[in-house]
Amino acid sequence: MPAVPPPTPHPTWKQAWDAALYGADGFFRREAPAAHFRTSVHASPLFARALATMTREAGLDTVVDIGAGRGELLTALRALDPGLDLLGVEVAARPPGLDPAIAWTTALPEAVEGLVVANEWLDNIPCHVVEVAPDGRLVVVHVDPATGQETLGQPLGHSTVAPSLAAWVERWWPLDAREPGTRAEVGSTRDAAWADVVARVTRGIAVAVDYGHTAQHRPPFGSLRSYRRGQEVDVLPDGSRDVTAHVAVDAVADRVGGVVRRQRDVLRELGVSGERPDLGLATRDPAAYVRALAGATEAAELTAEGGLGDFFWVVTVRD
């Protein structure tokens, strides 16, 4: 009787995640992100206005949007400041109907003098997931893309596992061998991706905006999530839905010499205020009062604690 070959192991989380989002028929090649989740860009044009202000105050005239979706941020910037040079970077083809003044590419530009922004991009950069096994060893987690069923693979330190994984975990997300089931999302791929972007900025500002965590508040069981049509759904790297995980923003900032700030603080400094307008305006100019109230409501959402205001900005200035 012929020998039965061993079953093909499932891919690592990083491999499955990458194929699901960026493979030949991956989620972000087919789908418009705005159809599945709402970001600060979609919440209010005040977000674009703040970025335009940041750009001009720095004496810059170019904005590059990494992970540009279908050009929503760039379209808003074009309406606010037609004098800005705008470039969208996205794995998907140029959206139909996009203003011809907005440039579009599927590859990172070689060099940029301007503001480079990536809003909720790093959370979609696939990374390895590691877990403390029952025997206390730290191992790489594999997943069946069709079912989401996970299996434990090789331990960190094994010859087939990159040594950099263990080094990153030890420095940025140490796990206790006495707590089986605890896990980490190894952010070295995010660090490297953002370092590559920042290195292309010859003069200007690089801003990564995302939900994340720092060393004092790592989620003990990781933060993998999936979203589809505006709803959180079961995590599954099959290409039918988004796959995301919070970003270890302190590690990213350390890699690029960036400063970590909260969105609410940055936006308030850039003039985004959720303060309600004076009621006296309602009598003097009701239409103006309604507009001011709407703007204050949008600003409040962008800066809210427990919401978008908690997002982190990793800001790197390149002179």
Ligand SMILES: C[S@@+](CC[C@H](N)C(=O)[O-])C[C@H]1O[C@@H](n2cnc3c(N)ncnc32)[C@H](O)[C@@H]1O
Second form
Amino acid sequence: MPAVPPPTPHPTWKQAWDAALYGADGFFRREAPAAHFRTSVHASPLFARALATMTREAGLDTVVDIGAGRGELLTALRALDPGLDLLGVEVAARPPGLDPAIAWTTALPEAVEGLVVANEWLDNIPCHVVEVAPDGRLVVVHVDPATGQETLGQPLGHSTVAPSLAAWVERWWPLDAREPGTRAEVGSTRDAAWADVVARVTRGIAVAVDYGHTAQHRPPFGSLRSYRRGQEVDVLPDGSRDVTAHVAVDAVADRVGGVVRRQRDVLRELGVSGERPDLGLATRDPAAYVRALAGATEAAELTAEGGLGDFFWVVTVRD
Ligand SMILES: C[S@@+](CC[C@H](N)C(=O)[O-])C[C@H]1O[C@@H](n2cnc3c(N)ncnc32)[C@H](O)[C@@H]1O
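Compare with the form predicted on its own: the form predicted in complex with the ligand:
Entire complex below, previous chain first.
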């Protein structure tokens, strides 16, 4: 049995990622997400409309947005359906100028009767990264936040590594000891974060929307990425950029009794259609035709293959 390597001086990926995004001056405490990347919320108000429809069709009148950014989704919902009670949960401060009717907090509410949505939240929940070492053992990966240089740390099974990491990897993202360098992003932190949210829904629907993967399609070398000012940049947990990794959505759904759907399917059911409007409308009412065309273009973006339409919705209904 090879000797256990000495502890590395650098933090684990999870520690570095946490400090980079949520430390005292972390990326998300300073920066507006919309300044760095485009989500379905920014792509079109049709996304908000679909969520409003989902809420009302379920007989609910409250929407809680977890990881609410600068309140863009809630602002769109307020414009579409002023009768909804709206609450944003966000580590960043209440945005200046947010409609006073929209409540804002940093802490999850104790109990919710309504629709709880988290769009692109779970991918920003830091998680451990583990890798098959040259000797075939599965080890925790550490990173130098200043340079991104990685080092291999303790093997899973070592007394300093939580046993739950090994259990999660074995169940959800098993790695082959004969393939050094392959890695897994341990989704247990995402599962726990979403379970905490869903447990607070006394009656209603919880929806986590994110890019992700399921057991048959795990990325063999992981999916860590960074974005800054609309560009993909080198992955670095130094607080200067976003750090994200795809979500193991099947694991999340299993934890909360949820169903995994694709965004394009859910949105189409909720009336979001990217079909070209009837050409006859162009002669009958040209202005209405142009509006309908713009709506169809936005709908097409939200439902696109290879784009936002591929996003997963983990939907849990609590009666
Ligand atoms: C990728 S952004 C998504 C923003 C918005 N939902 C959208 O779709 O445009 C993730 C947001 O989640 C927030 N966030 C992360 N962890 C959080 C937590 N534990 N509580 C509240 N907000 C959190 C971040 O500050 C950031 O604004």
